[in-house]
Each structure stands twice: as C-alpha cells, then as structure tokens.
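Listed next as structure tokens is one chain, alone, in the form predicted alone.
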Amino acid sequence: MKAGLQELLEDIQRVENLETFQSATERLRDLLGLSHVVYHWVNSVGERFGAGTYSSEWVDRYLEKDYLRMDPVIFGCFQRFTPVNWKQLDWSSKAAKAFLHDALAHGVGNQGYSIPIRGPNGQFALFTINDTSSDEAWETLIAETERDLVIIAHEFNKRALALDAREESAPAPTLSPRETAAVTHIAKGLSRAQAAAEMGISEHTLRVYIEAARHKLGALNTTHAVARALSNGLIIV
C-alpha cells in the first residue's frame, strides 16, 4: 500500500485540472478499498470546487435540498483544525438524523473521516474518506493510515492553491513566541481558560497575545487568525 500511496502523491503533484483531481480521488478510493473519497473547497471569493466519488444522484440531492446549510460534517469541521471522525460530530438533531438517513439511502457509508484545511486567503477545504464498516474496523483503518491521509489531503490542497489564480503576494508576518504559543493552544481546541493555564498567564494576558497575533495576521477574528497562522506555517498542531 505504501508504494501505491507514494505513486498517488506523485500523481497529485502533477494534477492540472478537474479531471485529474477526479482520477486521483478514484485511485485513492480503490487503493484503500473505501466507498468514497472526496475533496471539496471554497476559495477566497466563495467559488466552490470539488472532486470525488459520491454518486451524481447524491450530489444532485444534496444541492436540491441545500444540505450545505445544515450538514453536520461541514459545521463540525469549520471550527476545527484537526481531523474529525464523523462519530465525534453532533448528529442528535432531527434535521441531522434525517440528513444522515438520506445520505445512507444514497450510498454514503456510515463511517467518515474528514480533514479540514485552510489556505492563505481564506480558502476552506475538506478532504474526506467514507466507507461502510464497523466502528472497530474503521478505527483500525484510521490508526493505520491517518498520517498518510493528512499528507495526501494537503497535497490535494497545494494543487488546488497552485491552480487558483488569486495568490497571496504579501510576505508572511512573524509572531512572537508568546503569540505563537497562544494561537497554537487555541488551534488545538483548548478553551481560553485552558490555554491561559497551560501558559501560566491570566486570561486577560492571553487575550492580549491573541489580539496582537490577529492584528499581525490581518485576521477578522480568532478562528481566521488560527487559519492564517496554520496556512502560513507559523504554527503546527
């Protein structure tokens, strides 16, 4: 499998259009023996782009029902910066349960794993694998492949960014060690109280560091600041 993944990475690096993006998702699906692989992104001006193996019937149904407005995977991943097992998301609402039932009826598997990715100009992308399997089998698959999946997800995103006509030309800002630590803790999902405790400072002081980082990064809010710090390689989570 490792040799196949390496070849796939090399193919992704040569992707030049939507057709070759599509081919790459199909190859990864077949290589891992999954039901589906999907890459979807929204660029800095709101244009959507996607490639994947969901059926055309499900894609049409998703658009028809405007599921984007309530999809638990989209909402669950948008505020996160680390990979998400779908079982960790909130499926408790009536709307979420109906959405899941509809998805399963259209060939979407009961297991999913999504990797949220941000670009330097506000792009948001999701790389998702999906299958029908037991919880135990799924957890084993993720444990064995998660590192490779993260690398592949970011290679997909690199190619999407390279093909996007709008690139950030301004040099990346620099953050102080304290600003870097504050933003890193928030990116890892810690609350402000937890982040302050980890750094041995007050919440007020933590807010000062976060606000300073936000202004340096030209971010609209804390989530945007974390995304920009990640995309510019200023922090690693």
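Having seen the form predicted alone, the form predicted in complex with the DNA:
Just this one chain is shown here; partners and other molecules are left out.
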C-alpha cells in the first residue's frame, strides 16, 4: 500500500462534513498524482451529495445541463457491480459525445476509473479517479492501485453512510417475532386469511399483528408497512 494512504484512510473516518470530505479527495489526488478524485453518492432518501476536485465551473455546468441523465459513467456504473474503466463504456451516442467534449473542455482528464458501491436501502455511490494520460500508462496505474482504490472507496462510503445515519436519527423500530412473520407473509403476497392459516391463527389475530407493525413503523397502510419493513431490513422476503 502506498505511503501515506493508511493515514488518509484513518482520517476519512474522522470526516464530519462535506468540506472535510472534499479535502480528503484533494489529499488523495495529490497522493496519487492524479488530475481528479471524486466521491459522489445518493442516500436512501434520494438526496445527492458530492465531494471532489472538479472545478466548480464544471460541477455547475454538469448540474445545469442535467448531465446526470446522459453521463455514460453514471449509466454504466448503475448497471454493474465491478469497477469500470471509462474506455470500456459506451460513448457512441450523440449525447455522450457532446458530454465528453464539454467535460474535456472543463479540465476533466481523458482517462477515468469509477467504482460503484451500493449500500442498504438503495444507497448508491460512485468513487472516481481521473487523469490525463495515455491508455498504456493509465492501465498500468489501474493495475497497480486497483485494490487500494476499492479499499479507499469503501472507506469513503462507510463514512458517508455513518454521517447519513447520524442525521436521520430514526430510532429503528423492532417487530415482535409474530409481527415479523405476519408482515413477511403479507409481503409474500398472501391475503390476510392465507397468512393467518399459514401461521395457524385466526385472521383477527393476524390483523392485530399487522396493525401493531403498522403503528410501530409509522406506516399509513399495510403496503406502506411492508415497504418500510423491507427498507429497514426487518423482514426478508
């Protein structure tokens, strides 16, 4: 592992806000000798955050032009699990070519490598490094640092999730065993009567469980309760 990296990884776990996140990306960029390092994520509530070394002009332009919807990096990474070299992506569409041209004009390097990461509840993040170099030099660099990058990306995401969790401050309700079973059966598509039969209890009793679960979860109706239970990992279908 590269010198100084270990220390940076530990500092990442002490990050408290977007500004310090940003300075971590800057340190990493300098450490690896790259043009850019960017960490960008969408939390479970759908809010987007970004910390990185792109110029503010480029970030503004990206948002203004809604490039998020045509960026092949986003597109490609959302569908896969493994890290991706930008050269592997599909840049054939007209929109993609225009986007690339604009990106290069705003200081983005021609080479990139992005690592998609997924957390609970649909959390999604992208860790990207970017530079200007030849294909050969880039591939050598990637081969050398690939594994470190995966570790770094994970450290970033771990911290981002921790910060998210702290803000949400949801007390995370727990369901009783019978409530869990009842909600699970309903989530599997059984009707109340079927679920009750499955559990060997009366439909009335089953209803009490579902109602109790609904109240605990703060759900508006049964379907909502199932959705929340699933999102919170309280049940597994």
